[in-house]
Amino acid sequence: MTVVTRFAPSPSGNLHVGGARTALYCWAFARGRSGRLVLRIEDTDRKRSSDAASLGFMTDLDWLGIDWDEGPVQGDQGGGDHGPYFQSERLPIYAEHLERLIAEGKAYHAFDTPEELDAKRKAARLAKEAYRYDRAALALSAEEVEARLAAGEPSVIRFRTPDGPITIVDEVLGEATLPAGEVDDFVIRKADGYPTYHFAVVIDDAMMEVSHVLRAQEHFNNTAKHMILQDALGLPRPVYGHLSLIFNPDGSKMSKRDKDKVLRAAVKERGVDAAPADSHGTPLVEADVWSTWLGDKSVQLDLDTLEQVAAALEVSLPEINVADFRRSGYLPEVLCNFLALNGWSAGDDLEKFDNDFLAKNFNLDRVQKTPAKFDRDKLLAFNLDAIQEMSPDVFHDLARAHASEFRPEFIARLDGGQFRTLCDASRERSKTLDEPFSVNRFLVSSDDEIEWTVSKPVRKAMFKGEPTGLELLGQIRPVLENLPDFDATSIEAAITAFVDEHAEGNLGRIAQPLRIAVSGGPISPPIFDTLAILGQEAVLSRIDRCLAVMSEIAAAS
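Throw up the structure of that chain alone, the form predicted alone, no partners.
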């Protein structure tokens, strides 16, 4: 038997890390057995699907190094003999199987209105009973059904669930038996003409020759419906393995709501009453929507708006989707390594491995049943280790590619030499590819945007000692102004000579005042590199403004 797995996302948003792990496991299981991975887009829920989202899925998978053999075409991936691979393009196939089930008496049209069904559910709740569809539609004669259909009356198609218990066999969770009556006559085609998830997935898995279905545990109970549909249609049953969910360390589910919580907390702490505006002065959120969001924790902004507001307020949101981790500067191989460990063990306490190792060694025996805890600190440590193991050239190339996509202002502001200096100065302490840019935004700010807050470290550096740091800053300005070559080597030589003469050889006495003057705070890359990256004109301009501001503060105190 050829092993065939499938990853079948619903294109209703970005690729969640939980979905990425499922795709990774499906890929590894197939690759390690010389099998095939099918990518199928399950877009039959028209209210939640979008073509843009499905393309985003493919970009995320490609970035992670998860290639597929069959599916939508992207580059040299995709195609195949079992398409189309968008379920919305397979409606005639589903219709044929639906008609067969109706003809065989295994499915039937039901005309119950949403109001009628809601009333029956309410009655079941009042009676403290579990709601089960009462098969009222089966009382209709064939002639009445045909007449109502001919009149254009909307209907769903329900599957007639056989009596008796249903036993699910799962390679991860073991066996479980649902008692008779647990699964009622569920809908397999909606009133809009589209099949439900349960029906489409069964048809597609069979026609695409899927041998193993690896998916999240939240689908475990759905498997009972899929098995009885397979039996009714005479289709083979694939092997099932249901994977534990990925939780936050506190046991909560990783979701978009995590981002909402962080933004809410920041807005509340800062007392932000109105939504920030875009570059044209237009509020990112309408006033009534913003007010409703502030007052009701159950209301959430859509993801794009939420992220725009966070960016405008400079609020860092937790990474939830693959695109978040990419934007934050994580390495794809590190993220794959870490995701593999969130639910599977390589054994022998091995934690660091690549995708090739995973493909050769992944099996279902070591997949854990309990939820995995997503340890962000551990992921960050993995990423730091990988960056520190890189050569300077590799780090530079990756950082430049990252900046080109996510930090274009650094590409525009720094020439090749300045950019290389920033990378070389940042590599050993950078935990992500984004860190050289996120913590050094002062390098690309205009000179008049730099502001100074007199914190304890700033006060010590500027106003303590004899002479004070502020006095030393004024004395070194003409030294820097008269340098014919403003590179790191020339700057180091000039500042070292100045320190020997004016600060008893203590570089820190002038390095910190300089750092504060040009960056606004006491942290930056090594001072000689920082000055060289900024350039002589910007350095002198910022020193002048800092001298003026700090002199006023000194006089006032």
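Positions refer to the first chain, counted from 1. Heads up, when I say rigid core I mean the largest set of C-alphas that superpose within 1.5 Å between the two forms. None of the values given here were measured: they were computed from a predicted structure. First, how it differs from the form predicted in complex with the RNA.
With the core held fixed, T22 shows a CA shift below 2 Å between the two forms. Core-superposed comparison between the two forms: CA of M462 displaced by 2 Å or more. I246 shows a C-alpha shift below 2 Å between the two forms [criterion: core-superposed Cα displacement of 2 Å].
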Second form
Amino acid sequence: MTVVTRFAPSPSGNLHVGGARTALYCWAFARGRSGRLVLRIEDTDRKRSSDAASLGFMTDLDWLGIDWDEGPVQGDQGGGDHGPYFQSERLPIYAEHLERLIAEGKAYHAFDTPEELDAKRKAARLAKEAYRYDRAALALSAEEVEARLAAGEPSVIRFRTPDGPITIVDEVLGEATLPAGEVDDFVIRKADGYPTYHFAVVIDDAMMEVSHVLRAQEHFNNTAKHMILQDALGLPRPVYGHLSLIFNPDGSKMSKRDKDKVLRAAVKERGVDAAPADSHGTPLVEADVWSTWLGDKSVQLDLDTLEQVAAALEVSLPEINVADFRRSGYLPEVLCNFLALNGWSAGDDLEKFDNDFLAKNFNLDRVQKTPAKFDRDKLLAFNLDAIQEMSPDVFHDLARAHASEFRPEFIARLDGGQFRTLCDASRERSKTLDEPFSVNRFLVSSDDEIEWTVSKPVRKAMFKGEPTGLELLGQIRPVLENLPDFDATSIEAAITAFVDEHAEGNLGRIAQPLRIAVSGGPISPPIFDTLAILGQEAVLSRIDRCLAVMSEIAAAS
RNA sequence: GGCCCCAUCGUCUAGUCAGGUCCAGGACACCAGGUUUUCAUCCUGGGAACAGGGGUUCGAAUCCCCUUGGGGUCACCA
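Cool, the form predicted alone is there; where's the form predicted in complex with the RNA?
So here's everything in the complex, that chain up top.
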């Protein structure tokens, strides 16, 4: 039997890490068994689905290195004999099965209004009972159903759940039996004519010849519904494996809310009283929306707005979606490795592996039953390790591609040689592809944008010692000015000679004042590289301004 | 709350299915030293868990029961 797995996202929102892990497991399971991976878009909720989201999912899967054999066509992948792969295009297929169920008395029309159902649900909740549909529609006579249908009254179709307990068989969690009455007569076609998830998924899995369904644990109980539906329709049953969820370190669910939460906290802490404005001067968020968002934790900003505000305020939002990790400079193979490790292990203390290895070794036996908490620190450590193992050439190329997409100001400001120097100087100290840029923004600032605050390390570097750092800075300026070649090697030679003569060979005495002068703070790549990247003109100009500012401070104190 | 599932260091996990080789191993994080022109990296060392209680057994992290804790679900969302 050919192994066929499927990844079936609903195209609302973005691909988050949990979904990515599911996709990765589906991919690995199929690849390791010479099987196929089907990508199916579950867009039966017309209000929430969008083409942009579908495209986004495919882009993210591509980036992760998860390719699909059947599904929407993108690049050279997709297509297949079991399409269409968008559920919204499969309505005639569902209709056929629906008619059969009704004809056989296994499904029926129901006319309950949402309001009526809501009221019953509330009553159930009040009575501390699980809500179950009361089969009110079953009391209707055939004639009455006909008449109401003919009158165009809105209705849904419900599945008539057979009596008796249902045993779910799952390769990860084992068997579980739901007592009789646990599953009620659930809706299989909505009033708008679209099938519900349960109905579409069962038919599509069968028609697409899916042999193994690996999906999130939130679907575990749904499996009972799917099984009785398969029985009623006479469809084959795939093997199921339910995957535990991925949580934040604090145990909360990972979701976009986390971004709202972080931004809201930052805004409150800094006392920002109005939304920042865009380049045209109009606020990114209208005043009233802004204040309700600030005051009400249940209110969320849309993702684009949220990110624009965060960017304007220089707040870094937690990564939730695959795209976030990409922008933060994580490597796709590292993300995959780490994701695979959250819920599966290779055994024998083996932690580092690539997708190839995963495909060859992934199995359901070693899938963890417990939910995992997502530890960004460990991911970061993995990313660092991967970067340190890269050749300088590879790192440079990846960093350049990253900068072209997310840090264009560095591409614009630095010439090829300077960019290369930055990469070489940053590789072994960078945990992400973004770090050479995020921590070195002073490299692309204009010279007069540099500001100095007299923090403790600055005070120590500038005003302590004999002579003081400030004095040394003044002395080294002409040395740098008179350098014919301003490359890292020449700078190093000059500074080393200077240090031998004026600072007892102690490089730190001058490196720190120089670093502060050109960057505004005590942190930068190695000082020779930093100066070479900036170029002579910028270095001299920044030293001059620094000398002026610091002398004033020294005089005042 | 009903129903279902799960339970090893702070976190991800190895070991559990076939009980002894485990006074529980690895990784990240943490702590203490060291290297280093800052930051970061790097090196050395350290603390850190079988949720609790009952059984079964010569012997239990491993099997059984209870308690506790955690998760899922209870939509015309998927």
